[in-house]
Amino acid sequence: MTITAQAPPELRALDDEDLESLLLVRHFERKLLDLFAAGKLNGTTHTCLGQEYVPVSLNPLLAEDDFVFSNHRGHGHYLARFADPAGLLAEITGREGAVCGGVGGSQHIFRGSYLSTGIQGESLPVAAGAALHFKRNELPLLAAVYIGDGTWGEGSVYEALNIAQLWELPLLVVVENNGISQTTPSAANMAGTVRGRAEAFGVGYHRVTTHDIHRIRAELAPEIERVRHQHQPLVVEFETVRLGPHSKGDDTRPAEVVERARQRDWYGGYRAADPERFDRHDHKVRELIDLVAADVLERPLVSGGVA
């Protein structure tokens, strides 16, 4: 994908709550940087800065039961259902209070109708058979997985799109087409498009080149609807960015690439909606993460653990 100039996206002011959601995985995100920085975390960590929006659109529009399947790059996804970054920030450091006991770290959470892997086009043949749960038992639920357009070169992925067409299965494919798979440009991996490849099975496609929250609930709830009721599989590909590298110090864009993504980044344009509420809003949610970060770095590790 080529990412072209453009001015900071005219955005509708959210609510308050969509606003502090969004907020609340800018600054965990930004925190866990620092974190890194002053050599108080281990091991990596991949953000999803830029691309906070996503998840944000679509949690309204998942039931509480929907089974929704993240992946390596997945803070945003479960903050976004949870709203937990104690929870979170203690599992990644390992500490007591962690949402799967300090076990699965940054990747691989399990929390009720949740679960994120790091392995690549894992997730999908297993959504495909959540879906066929929820079918085979006649449950008004769906699967939603979540996977980057790198995902689109390991093969299980077009065999879970055959099966879920093929069965007529409840399941949602969300991507989130950042442009870029680790350190390669998508366009110099992939031949056609996501479009292309979900047709080219009868499934079910549409395309987000927005940041307006409402607009992308108003575009997908009936769409979804019909995944969930009419068991109609769905691709929707979200075309976005990302901010930051792959994991850390590992960005091999040209800084002016880097600089497009910026300018496209929903954090501006969110702001210009309404400039006093979103910075007493951000200042509270950074607020909270600073404290939230402070209680869970004094709790003890959890047995086992090394922070």
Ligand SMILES: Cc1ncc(C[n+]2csc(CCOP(=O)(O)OP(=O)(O)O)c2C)c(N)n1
Contents of the next structure:
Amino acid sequence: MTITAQAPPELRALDDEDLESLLLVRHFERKLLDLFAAGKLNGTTHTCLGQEYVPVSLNPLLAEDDFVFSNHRGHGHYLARFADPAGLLAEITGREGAVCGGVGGSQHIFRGSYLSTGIQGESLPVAAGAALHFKRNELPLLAAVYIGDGTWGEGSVYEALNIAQLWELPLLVVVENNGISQTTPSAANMAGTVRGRAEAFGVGYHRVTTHDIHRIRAELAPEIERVRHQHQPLVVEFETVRLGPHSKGDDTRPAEVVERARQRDWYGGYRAADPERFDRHDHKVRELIDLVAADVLERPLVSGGVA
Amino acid sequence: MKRNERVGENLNRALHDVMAAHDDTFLIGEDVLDPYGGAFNITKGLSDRFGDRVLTTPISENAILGIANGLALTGNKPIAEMMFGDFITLAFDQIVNFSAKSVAMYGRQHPMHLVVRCPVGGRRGYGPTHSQSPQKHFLGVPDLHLFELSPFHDNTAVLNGMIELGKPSIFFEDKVLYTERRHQEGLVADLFTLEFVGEGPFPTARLSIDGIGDPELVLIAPGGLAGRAVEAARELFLSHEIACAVYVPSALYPFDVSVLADPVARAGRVCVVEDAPPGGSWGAEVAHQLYSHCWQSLRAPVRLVHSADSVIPTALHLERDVVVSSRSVGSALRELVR
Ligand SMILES: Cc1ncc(C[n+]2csc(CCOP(=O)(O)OP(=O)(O)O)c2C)c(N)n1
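Requested next: the structure of the form predicted in complex with the ligand (the form predicted on its own having been shown above).
Once more the chain from above appears, this time first in line as the rest of the complex follows.
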């Protein structure tokens, strides 16, 4: 880990909708961890604590029919798009109202033009196929794929980047570089850089270092429009932090590394921007999640079989 | 219709027919463009005729299947070509974890109209990495269907059937068949009458000797083995007067034993042959089903014939000792009636 200590960055206040979207993801996942601790969840879960601003900032830049491919760490991607904590929690707990009948669970969600799967790197070529479909049908749509830094170890990433650039496909690769892959720091995973790898294929590259959602959108809006309308694939690398464990209770990082990540959390930064309003929304969303969890956990289990 | 059309020509025509009939079909693979038309010429004329629905790719089997998956996911009907079946291992993840699982893992049935074409088998001297028959590695994957090219079936019907299935399919094509003549009517090998049994687009071809009531033996062989199986059955009849009916299924998995259960029960003796080494094989799967359906009627254990437990050597004389031959089938059949 090479994250250096930083003061919480200056963040400009958000409108209510964005603030609530961020908080929805945060409190949803905190609730998941509580439910796990209370023995009420089965299996595992990968939280995106610290990374919530990535899908929240991208959300208005993506069209409803753009195809979004998510990965194992996808609660934020889903909630930023659909604001559906009940459907997702029902899915994770196998209860009525589950978005995918309880078959998919946390890592395998398919709704409209949103799909996640648990195999690292697998969705890049699939997204290239979806992007090809959009381009051939002259639709002003793109395919966006979220991957982590560790996923750059997969050959499928390079097969897809090569083809996306060769065929000029509207493919957006969003890299959430949190500096760690499960327990392996980037330094033990990656020779060179994400930028170098994108540039090797002639694929456009943009690095996002801020947590400021206004700035992120201003930086990315024109770039994403180029993907969409000029069919220039793009890799956007977010320099971000993972605050929690990889899944549950498997954080092997030294305490000071986790502490340094905490100092970069958007939560304190956005609170500082407008404390009174922040606290009001924080409270409201927390209550909403409490209600959702109470409601969902009361529901009957989904019946078996794939309809 | 040409009587003596080659199997490869018939398959090429099927691709033309299917791509002409549906403008959401794609053909994607390596070196598939004209004038080359694929390593075995099976895609000849497609890119000239269908333009950008024929996609030539870098040497990226995982991405070929990934892109096909993305096209299927967005409602298209892609046909992906593996240059050689051995290379399908590089696309195993996309096929098993995405094509097949996407049908059901999101809690509802999601159709995936996807066909993977896969030239397989030896007898062309291409050696260990270009001669394998990998069918067995794809057995028992929920929602993944396996089919095999045969010298009897009309490939337009088969290809249409696969593409309309809504489940991903792999079409295993014994590459030696491409240049052989297709049989449609009249006698096969001067002795056998060809009929089709079973419903739908994937019937089973039956080759039986005229005037013989119930044969003493049933031989089940997928398309790539059909020629060798018929030759063995012919020799058995001419030299030993033992009648054997040969069944050539189009669908390998899931395998529908129903059209075979009755003839097998009446003969009481059955042999299953395939071009793969023993161990976790298609034949073992068929045998298991036959035991369940015909246990009371079997007069001998189901006999399996495989290639040797070996890589497939390049040198002709070494390869000959490994792959299944009509002679090895013949001796298995003789042992079975003994
Ligand atoms: C093909 C594959 N290999 C391994 C795993 C197990 N696994 C799940 S997440 C993960 C780490 C991924 O790291 P990264 O891409 O950096 O994303 P992050 O978890 O940091 O968001 C691993 C190894 C997997 N899901 N798929």
